[in-house]
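Single chain ahead, by itself, as structure tokens, in the form predicted on its own.
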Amino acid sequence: MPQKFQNFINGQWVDAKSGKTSANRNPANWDDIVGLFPKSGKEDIDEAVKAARATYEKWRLMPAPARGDILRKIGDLLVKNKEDIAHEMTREMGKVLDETRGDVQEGIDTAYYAATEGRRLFGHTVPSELPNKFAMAIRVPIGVAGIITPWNFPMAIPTWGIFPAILSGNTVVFKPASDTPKTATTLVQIMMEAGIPEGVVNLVHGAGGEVGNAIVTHPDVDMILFTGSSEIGKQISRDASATLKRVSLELGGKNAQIVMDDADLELALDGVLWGAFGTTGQRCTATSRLILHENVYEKFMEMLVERTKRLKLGDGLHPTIDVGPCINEAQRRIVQSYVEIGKNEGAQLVCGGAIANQGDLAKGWFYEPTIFGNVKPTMRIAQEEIFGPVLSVIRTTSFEEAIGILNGTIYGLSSSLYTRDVNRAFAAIRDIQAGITYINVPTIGAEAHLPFGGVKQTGNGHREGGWAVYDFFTEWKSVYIDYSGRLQRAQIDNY
């Protein structure tokens, strides 16, 4: 029989209130069952959130650096068990071993960051207008935090959110997304074992609808951390404005890399290929669009689909394999409807285009690596997130075209140029739209003590990530201390 799972609520493993579960599968393998997770509802977010809000009070007072010592232990312990994790999440979520072990390794670096973070809550200390008088600005914690997180990067993510929340004093009621339940169960395990106490981080399984929108209404939750799709962004933006709760949302992408004709074409090509095709294309900062200056295209074109048609399919657990399955059966059917979609507009299909279920793939939701040459910039293929491994390759005249070109979404999350032009560098830093700009790099790749977000309508303007999450998970607080033994009036005596 699979291994059942349970919620982790007030420092106690326990079954969701229906008595329900589902089964994890193997995205890989679908008669693989990884385990039985709970199907929870509001009841269980109710008595989760009652146990972070009554933690709450006392959490708060544990000193940063104290909350930063049981970070630094979750980091060991992680670094610890940092194989054992990639190889469950590949066989939970699909991507190949390297790509989870960098995922498990991302957390640990957030770990670490997050742990000096406790002694650098950094205010501020400026001169007050009137005399015998101090003044400060100090970081004090919100309360409770819900954490909801999507599965493709499912120790990442959570962390991003969690351990920030917690080192700035908040408690936290954490759901992970559906298809990764496991990892997420680890994680928590291993925060329980560094000596985090009974209801800092509350741990609680279930679908969006029942579990994420109790999270999202329920009114002693404070703030919402989200990372997913734009439209469930922008619901939960509503639905949280109910109570004017704090609401971090990280959503989609369209990125873009830009290759000119001075670029370093098998550099270029390296870097395409890692951004289009790594985690199969379902990254918020994957490489979906190709802008190729018209001097090089056809070559490029060339060089890439050659490389394209060597990717291996398969299981992520073993070596050989470069590119692994779609997430789940209905993430494939999103693929191929958009594949459909670019030969209906017209768009050259040059490589790829078909699910891939011959022999050991029959059992997985693979799908084929696939480019679309002479696309236009209006073309669906080129404006809608598809989250799967198909790339649009758009021919252009100039850098500035090229640059109107990348920004002409309504997404603004990664960007990319390759070029030997240290001007067209600095202009493209300058000019493009979006939360990251790589130069001579791939669109992903992101650092975990730097922030990462977006604009235009991939956030709403908070970022993850970096000294800047931190913002977002502490209030701050103006302090007046007057020596002076009399009243002064601030605007009045002083003038």
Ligand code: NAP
The other form holds:
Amino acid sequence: MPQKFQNFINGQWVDAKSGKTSANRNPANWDDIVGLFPKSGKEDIDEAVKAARATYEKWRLMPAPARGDILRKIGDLLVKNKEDIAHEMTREMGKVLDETRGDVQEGIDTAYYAATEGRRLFGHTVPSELPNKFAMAIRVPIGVAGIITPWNFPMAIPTWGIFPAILSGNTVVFKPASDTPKTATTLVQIMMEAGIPEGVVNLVHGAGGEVGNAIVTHPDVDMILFTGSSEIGKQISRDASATLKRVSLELGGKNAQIVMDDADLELALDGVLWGAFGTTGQRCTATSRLILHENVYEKFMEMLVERTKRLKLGDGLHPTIDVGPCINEAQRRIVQSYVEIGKNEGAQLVCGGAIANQGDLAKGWFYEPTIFGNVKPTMRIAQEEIFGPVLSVIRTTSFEEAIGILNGTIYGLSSSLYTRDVNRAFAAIRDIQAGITYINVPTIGAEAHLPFGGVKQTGNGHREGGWAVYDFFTEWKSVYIDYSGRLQRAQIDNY
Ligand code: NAP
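Having seen the form predicted on its own, I'd like the form predicted together with the ligand now, please.
Time for the whole complex; same chain goes first.
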């Protein structure tokens, strides 16, 4: 009988009020049930928000360095449990062990960063325009934060939201993706073990359309940090507007790597393989377009196809495996449908292009690493996020044209340029429309202490990560203290 898990509300593990559960399965072997998780609804969210609101009044008064001390303990516990969590995460969502270890490490980095931020949370002191008057701006917490996360980074992304939220003095209602409830449960267990008081973090499992929507529309939730698809992000933006919540959206991407004819081709090859097929292409920062200079096109394509054919598909728990499964049946169907679209658009299928279901792969959602050549920049496979192991290769004749192609989508998350020309590198940094630009590095590999996010329809201008996320989770309060003993009117008495 599979293990049954619960929601965590006001310090108690509880069933959904509906009493219903749904099974979460291993995407590399659908006979393997990871657990049964609550199918919650609006009434469970009401309870969680009530707890978070009541606790906020105490939690906001705890000194930030003391909150930071708890974050440090969370980091320590994540270090201690890193290997177990990585195994559990690979079983739950399929990416290979090295990558799930990296996912936990990102949570550890975020915890330690937050711990030290407790001793910063800098404000500003500025001179007043009047004598005997003091002026400063300080950060204050906001209230209850709804954190809604995707499945592709089941530890890292929740920590990017929850840790800065609570360090800043807010309380949290957390809804993880339906495909990764187990890793979310482990994260909450670790936070409790580290000493987070009851009610500060509340976990509610369930479907996005129901549980997620109940958080977004709840009048007593002050802000939403959402990481997921652009389609749902736009819907959340509309749904949250009725209560004028603060909303941070980190959404999809159609990231490109440019390889110029002066690049180190071996280095660029390692980069594109990792960027396109790491996490089975299921990263918001995945390299889904390769923009290749015509002078090296044939040679590089030959190298790329040869290496791609050697990638080993399978269960990510085995150390020899390079690429795991798609997350679920629906996602594999989307990948398959884009491959058909690419063929119908006239792109040249040079590698892969089929479901992989032979032998050990029979019970998983595997898809062959796939490459299309001679892709035109306007084709759908060059414009739309596929979120799977599919790379579209576009030929270019010049650096300027390559930058134009890279910028020619509605998205603007990550970008990469391989060149040995320092002048071009700096021109690219200036001209590329993206939140992240890598030079001689693939499009994936963000570090936890730098701002993370995108421009155009990848988001709405906020940033996760580093110091920037604290701007989202705090409000500025300006404070004036007049010690002159008389009424001094700004702009009037001094001019
Ligand atoms: P998704 O379908 O948009 O779901 C994200 C989260 O939103 C899940 O927890 C989902 O719940 C929930 N949700 C669904 N409908 C909702 C609604 N109407 N109201 C509120 N919440 C709702 O995305 P995904 O498939 O999990 O993840 C893949 C996408 O995330 C890709 O587009 C990828 O590019 C993007 N992503 C972006 C970043 C970034 O930082 N820019 C990082 C990682 C991933 P259920 O799971 O129950 O449906």
